[in-house]
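Only one chain is included here, represented as structure tokens and corresponding to the form predicted on its own.
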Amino acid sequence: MYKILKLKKGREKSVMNKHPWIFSGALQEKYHYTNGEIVELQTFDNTIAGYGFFSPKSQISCRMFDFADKPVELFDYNYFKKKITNAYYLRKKLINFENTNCFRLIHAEGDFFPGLIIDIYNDTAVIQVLIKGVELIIDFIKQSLIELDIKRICIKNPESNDIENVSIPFSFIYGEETDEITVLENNIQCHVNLRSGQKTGFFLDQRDNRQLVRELAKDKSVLNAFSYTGGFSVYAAKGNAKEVVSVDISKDATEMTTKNILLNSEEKNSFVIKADCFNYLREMPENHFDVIILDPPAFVKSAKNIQAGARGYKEINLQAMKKICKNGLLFTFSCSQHITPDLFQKIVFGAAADSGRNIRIIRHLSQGMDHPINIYHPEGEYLKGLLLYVE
């Protein structure tokens, strides 16, 4: 039997609606259980609401992974293996594995597995362990991936996590170690550095948006600002763009962009520039680029700096809107979880109003289908994007 958390009276609504986060203020008392252990959640009248991972220091005291309404004696290897297997078969339905061998296998709450990210790069799995509860069952996760014929398993946690006390450093826990791997996405090759690359090494969530750039880039001058390792740039070149300019402040990123361009033999009319993107956007010539892509890093890391981050998003969008060619296409994104889709659109609206140009939304953009959003957990929709037509 698992230890019990009890909700205060009147705080059961979100649980009944299957929202997976239980905040400390919703609990009847402060519980002193072990970090990461599985607990049973009950409402004030002793009704079982489900099971989750306990976190004593976090505002989110429990992350629910099962909304069972009856007692569960044991969540064993087979239980967690089934979650991973189900996620894999969903990806097989969504992705053509013949032309794409990199994808997100587990998207935390989007796959009913909070605290866990697993990205697949060819035959290698890269795991992000975000909470202690997942760390405690890492052997279950490892064995489940081996049974899916994964040859190498690497753990790459985003940063030190004192609240959750996740302690696994970057390491390979199965198979031969490697820092860099080459993957295939929509028949385009990309180098991915597992050790030094951001997130798990590559921004898999932008796959569909990169493909859209490819479809619209023919005979156009394209600017990829905040280019990172050049994914949008390679796709634009493959779409027969007239010119592709990639700009990033990171030396490592620009070097990897050049490698990825050469890997796909798209070096003609491709230019890679190491520069601060804010300065580049302010100083670039007017009426030169037909397509501009703005995919910056998260400007808002916490709710405290939403206002400062919003100014950053407005600034880069305003400069792009002012400088882009007439009838140009602007792809603009925010991956900041604290910037809601509604707020992002309002920020972009403010930039449009200041630009004085006629601008229309052609399409709302989001993360790829292998990054599913649990309908009961809208916070999982972290990537917001707009495709704008600027007259």
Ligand code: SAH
Second form
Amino acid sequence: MYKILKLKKGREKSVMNKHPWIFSGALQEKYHYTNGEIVELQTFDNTIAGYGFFSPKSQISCRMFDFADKPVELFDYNYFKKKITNAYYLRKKLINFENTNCFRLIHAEGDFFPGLIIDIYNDTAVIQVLIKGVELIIDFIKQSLIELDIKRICIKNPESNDIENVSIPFSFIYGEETDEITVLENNIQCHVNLRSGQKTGFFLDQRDNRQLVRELAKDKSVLNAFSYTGGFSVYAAKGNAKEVVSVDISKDATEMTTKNILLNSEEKNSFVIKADCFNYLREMPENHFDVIILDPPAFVKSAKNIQAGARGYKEINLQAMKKICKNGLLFTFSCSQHITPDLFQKIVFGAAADSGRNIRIIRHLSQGMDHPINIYHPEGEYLKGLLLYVE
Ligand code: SAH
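Output the structure of the form predicted together with S-adenosyl-L-homocysteine; the preceding block shows the form predicted on its own.
Now the full complex is given, and it begins with the chain already shown.
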């Protein structure tokens, strides 16, 4: 038997639509249950609406992981293991394991498992625990991964998470410790630094977009702005680009880019520059690059700074549009959750209008298929991109 949260009358619509977030304002009272415990959600007339993880300090008081309409006695190991094996079967359908051994196994709400990210790097699983409820069942998760023949399990949480009070430091909870591993993505090799890398170590979400760059880079001068591990750069080089310039502000990132270029023997015509991309884009010559990739970090971290972030996106896009060669291809992205696809397109539209160039959208881009978006949780569509043709 689980403790009960009750919805206010009239607040059941979003739950009926299977949106997994229950905001504190939708509940009848302030509940004082333990952080992370599993609770049963009921509507005002005592109908069961499902089960979720309770968060006493967050505005999202409960994150639903099951919309059962009948009482469930116990969510046990087998229950959570099934979520993980189901996610694995889906990845097996989507990813060619012969040329790719890194992928996202659990994409939080996108795999009906709020608060949990699991990325697989060859035989190693890297877990991000985003809420206390997931921390409380970490042994179930670990055991499920071992059954999938994972040899090492590492926990790498975001640096601070006071609201959820998630406390596990960077650590290996299974298998031999290692900081670096090499993975294969579309037959391209990549070093991933688990300890010092951003997020879980590598941006798996850009796999398909990197592949598209490879297909379009032949004989082109390519600029990869905000290069991080240099994934786009190596793909462009593998696609026989004439020249690939990678720019990142971080020394670690530029070193990583160089390492990955060497690992794939693509150092010829590759240049790695440590610089602020805002300055680089402003100062770079006109009519030099045929292909530009803009994949910056999330400029908008909270709803409060949407405007400032939007100015950042507009500025880099405007510079790229002004400078790119005639008939150039611009890949432009935003991974800010608070910027909707619509808003992103509006910002890019603003830059296009100011640039005075003729610009067409060739393709809408998004995160890879191993980052599914729960249709009832559109917030899961965080990576937005446009491939633009600039005349
Ligand atoms: N395109 C990368 C991911 C980029 S992550 C990939 O496919 O893996 C964002 C990167 O932007 C980080 O490496 C960070 O160091 C870099 N960065 C942040 N602000 C920057 C700035 N003003 N100029 C250049 N690089 C910046």
